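Take a look at this single chain in structure tokens; it is the form predicted on its own.
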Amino acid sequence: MQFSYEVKDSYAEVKGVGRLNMVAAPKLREVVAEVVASGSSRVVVNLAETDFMDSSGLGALIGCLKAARQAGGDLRISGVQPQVKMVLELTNMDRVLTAYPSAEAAFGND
């Protein structure tokens, strides 16, 4: 899985392409930690090109959420694909990680 990020006006957008599994999860944690350390504590993880997520990926998202909140910010997700949405719903984590249609909408009203 490939990750990239871009710092916008009021948040940073992290994009993931591929499968968010036990191989990719540590890299996501690394990228989000780098973004937060650089001063962007409001993070959107764009999952529009992530077609699969397992429990390791879910754990990485929760760890990233915790890191962002400890830095005084928040982490939100956007562009959630059907399989990823199913994992979030089955684990009730969709209540913690609210999905937004786009990165812009995630922090649009804040």
Contents of the next structure:
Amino acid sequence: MQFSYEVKDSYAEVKGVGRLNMVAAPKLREVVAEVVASGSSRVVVNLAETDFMDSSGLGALIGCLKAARQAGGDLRISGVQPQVKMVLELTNMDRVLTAYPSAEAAFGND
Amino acid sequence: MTEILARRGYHGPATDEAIEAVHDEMDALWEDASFVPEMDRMTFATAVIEAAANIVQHALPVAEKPVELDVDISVRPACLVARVSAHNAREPFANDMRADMPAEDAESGRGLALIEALVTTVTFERQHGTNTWILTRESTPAQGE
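Output the structure of the form predicted together with its partner chain; the preceding block shows the form predicted on its own.
Let us now look at the entire complex, which starts with that chain.
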């Protein structure tokens, strides 16, 4: 899985392309830790091109959410695809990780 | 014996690379068996990857030989069946076999609960140093798509 990020005016967007499984999960944690350490604690993880997520990937997102909140910010997700939506719903984590239609919309009203 | 309509498998060291290989085998399986409905593919593939990842992350070798992962996935007329095995492995710890959903802020421990939510039956077998998860999901070919 490939990750990239871009720091915007009011948030940082982390994009993941591929499968967010146990192989990719530690990489996501590293990328978000780097983004938060650089001073952007409002993070959107854009999952529009993430076609698969397992419980390790979900665990990494929760870890990243905690890291962002500890730094005084928040982590939101956008562009959630059907398989990822299913995993969020079955684990009841859709209430904790709020999904937005786009990265722009995630912090749009804050 | 139930008729097997399509079948794919993987056998090799229980490593990160094995997980990606199992993903690829399942993608190939759905190409071979394009009649399997999208919802069944999505749920079953997720359960198989969870079981394989559980082995790669938690299975400990019983002796010097490393743990090997073996995955056998078959499409049958009324169901999908996967046998996900850890060879040369110790018996799993009870904590690794918990199937209830952990607290919201937990960063691990959802794998087995997720597997149970995704498939029709989950069976665990241990025989001669091999732990095997047998996952089944009822599935009938999509009609008129």
